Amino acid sequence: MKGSSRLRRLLPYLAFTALALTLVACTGETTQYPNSTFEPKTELGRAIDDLWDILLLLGTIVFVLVELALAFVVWKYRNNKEAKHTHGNTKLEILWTMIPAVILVFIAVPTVRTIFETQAPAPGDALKVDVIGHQWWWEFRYPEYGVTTANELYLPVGRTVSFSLTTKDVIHSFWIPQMGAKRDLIANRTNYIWFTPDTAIAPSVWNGFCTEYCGTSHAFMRFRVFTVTPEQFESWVAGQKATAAFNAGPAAPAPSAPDSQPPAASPLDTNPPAQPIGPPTGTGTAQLAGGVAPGYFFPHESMPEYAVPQRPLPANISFTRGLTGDPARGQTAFMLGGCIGCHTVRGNPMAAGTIGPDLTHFATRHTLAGGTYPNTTDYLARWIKNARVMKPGSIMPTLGKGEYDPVLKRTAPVSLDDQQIADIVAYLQQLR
């Protein structure tokens, strides 16, 4: 009686918990759960989701039947004082062997069918994208267009995309939850995965992750996926194929968004509000098919909150208040400061490094440091000054004068003062 009384007292709490869990489970909006796998936007995601539904249904049926049988046995023999021992029952043994075998068949058939569907070769006309994992950032190459970018993946809706996945160092795992894409990147081996983004999701932004522990900054190895219309994709490709749009004078206002163009000279403050680099919608006057100007990239003002990094400015990296950067001096500092040894900038023949990300159109990107920070003036200045404090384990050297390098355990050997860094920031913000 004491036990049943305690159970009655617990029932209201159990009922409340069940109700709360039910209400939480019923809310499935993308804005609330942007990384959910239960709202697939590709045929690959739907195949996996359908398999999950089947296995969940079968598992639930088995669970309910087993629990009912157990409850029946417990209730029927509740008054038995002594169990009867029996030896051997051929029919019973055959029965409990056949039942799991039948269940496994029902599980195996849809599972094997889905495996064959998801492992089949991609269509011949699929867009090919080479995905290369680095500690800790993503490199994306479009071989048929000769385009290379970092941490931002543009995909045209309605066209199948075939990914080849490799790594430059340790094992990584490429995952876009809403696309249903998850596949490991293994050294000395190429893995493949393909899917077709639904036409209804353009233009949209999706989060991508590394989901295989790969070292100190594994949690900071992220990327963004932009699903755009075919016309927008062709415009983006045309802009990415061009050399960096840089001039040493004041930046001309964007034709379609004059207030969003970053100025040639960028004042830097120690504690200013973080304002994003406002991208224009086009960088040329020539028109592509569909009337879209070349040089499209996803407008910053349309970025959903879940796709914008929310990490605060690092408090332990100070910066001189009120500096104004000069892009012409910044280009010189970029070349003399060692940046050209790691980075490529097409149009600058001295910048041909391949260790770090290609920076040709850096100003069009929304994030930096492997999707960890927003690509703004203030974050960029501090990143250049001491990347290894902002992202532990980063191979980018500490460049700020007097800054302590946590990897070398000493003051940075390359010393750029705050004015030089401000100039480099101004230069990078003109690379469109």
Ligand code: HEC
The other form holds:
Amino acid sequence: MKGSSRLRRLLPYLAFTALALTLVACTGETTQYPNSTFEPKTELGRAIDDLWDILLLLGTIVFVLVELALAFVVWKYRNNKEAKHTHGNTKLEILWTMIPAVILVFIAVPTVRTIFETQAPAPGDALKVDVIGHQWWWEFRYPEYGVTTANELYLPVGRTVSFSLTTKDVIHSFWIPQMGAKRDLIANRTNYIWFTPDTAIAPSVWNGFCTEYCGTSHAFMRFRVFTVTPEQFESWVAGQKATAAFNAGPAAPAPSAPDSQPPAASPLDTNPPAQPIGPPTGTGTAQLAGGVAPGYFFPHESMPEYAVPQRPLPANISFTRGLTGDPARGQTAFMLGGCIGCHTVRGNPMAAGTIGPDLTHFATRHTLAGGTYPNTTDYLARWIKNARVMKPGSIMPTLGKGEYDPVLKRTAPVSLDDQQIADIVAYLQQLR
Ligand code: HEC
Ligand SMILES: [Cu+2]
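I would like to compare: after the form predicted alone, may I see the structure of the form predicted together with the ligand?
First the chain shown before, then all remaining chains and molecules of the complex.
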């Protein structure tokens, strides 16, 4: 074969290599690669990234030297008809044992140093967050503040956060690529991980994942991390500590109530509102939320595209169009529809279930069901109607009238019609 035609055959491979190298070289903006580990935003992420850089450099040097030596030998002896066989060369053998040993020392020292750094106990004043894995969603508790959320984590920038990781069922793994490192959630054991989000990144959103296969809906076990300023965090905590807005609503004096009215926390105030609730209006029933100022939460309209779930509405769950929900009726349906057996709404002593996510401030959340869907009316209504079609294998049962439950393989035993579901949606949307 002539040299030029051989080169022509090689061309596509060369072009492909060049393209791959160009793609690899692009460590663009966060918005372009929101889940990249190459732009760490914490000291933990940087420690790992720096170690990776050292290892890549050492590996590249070894690779280049070995390939050069190989090419040299191939070229130099290209005309040899027969190889010369030798046996035993102590000097050479010592040399090729020593060289890898020295290389391994160069790799081991920074590696072990990084392991000690990242496994050290967290600083004492770190913010503590308990992470509890469930099939297939995340529970986050802030013991310092008595706050519980699901699938959404708020972290103040510049303060070290120390996570304690446990699981309710199978093994899961906690990972926020930009914050660095994964760590498993294992039964009968508590694992720890800690890091400090950079001050420059507030306020912003990051994606989190489960990275240990944990069953049918493992791929839908995600979460969002909001890195916010310390002031925003304080406000968020104050809002989340308050009991549910809807229950506290009636305690506030009628519509003239000032916005700064503090949420009422007395258990006596948790009964359904005593004053009459007007018929549902086109604008919803905003009067019920009057008087309770929710704390800070990341504005829904500011969610970057990469943090908004892109899954379409399942086509096989229909929902009557144009229904207007009534939150007071919704609250009753929430209690009678079995929801309270699995969900907590603080401020409502009847709703104290712990099998599903805490819904006390559900309306402040941006996603549904382990980050699977955006938290909007359309998705929420279908979620309540048939969670098991929305999310395969979900522990939350199928509850809509006439809906087929793919886990029980029969029609939903408890059933809510579309109007009742619309009412529950209106109720949940008051929980800020
Ligand atoms: C048998 C327990 C059970 C019952 C009953 C139940 N749920 Fe759930 N619910 C769950 C579980 C478990 C999840 C988490 C599912 C997941 O993400 O995989 C969930 C998730 C949700 C979510 C999403 C929360 C979030 O932050 O992602 C909403 C909203 C919800 N349920 C509302 C309801 C309503 C309304 C009812 C009653 C009509 C109800 N649930 C009845 C167990 C239950
Ligand atoms: Cu998992």
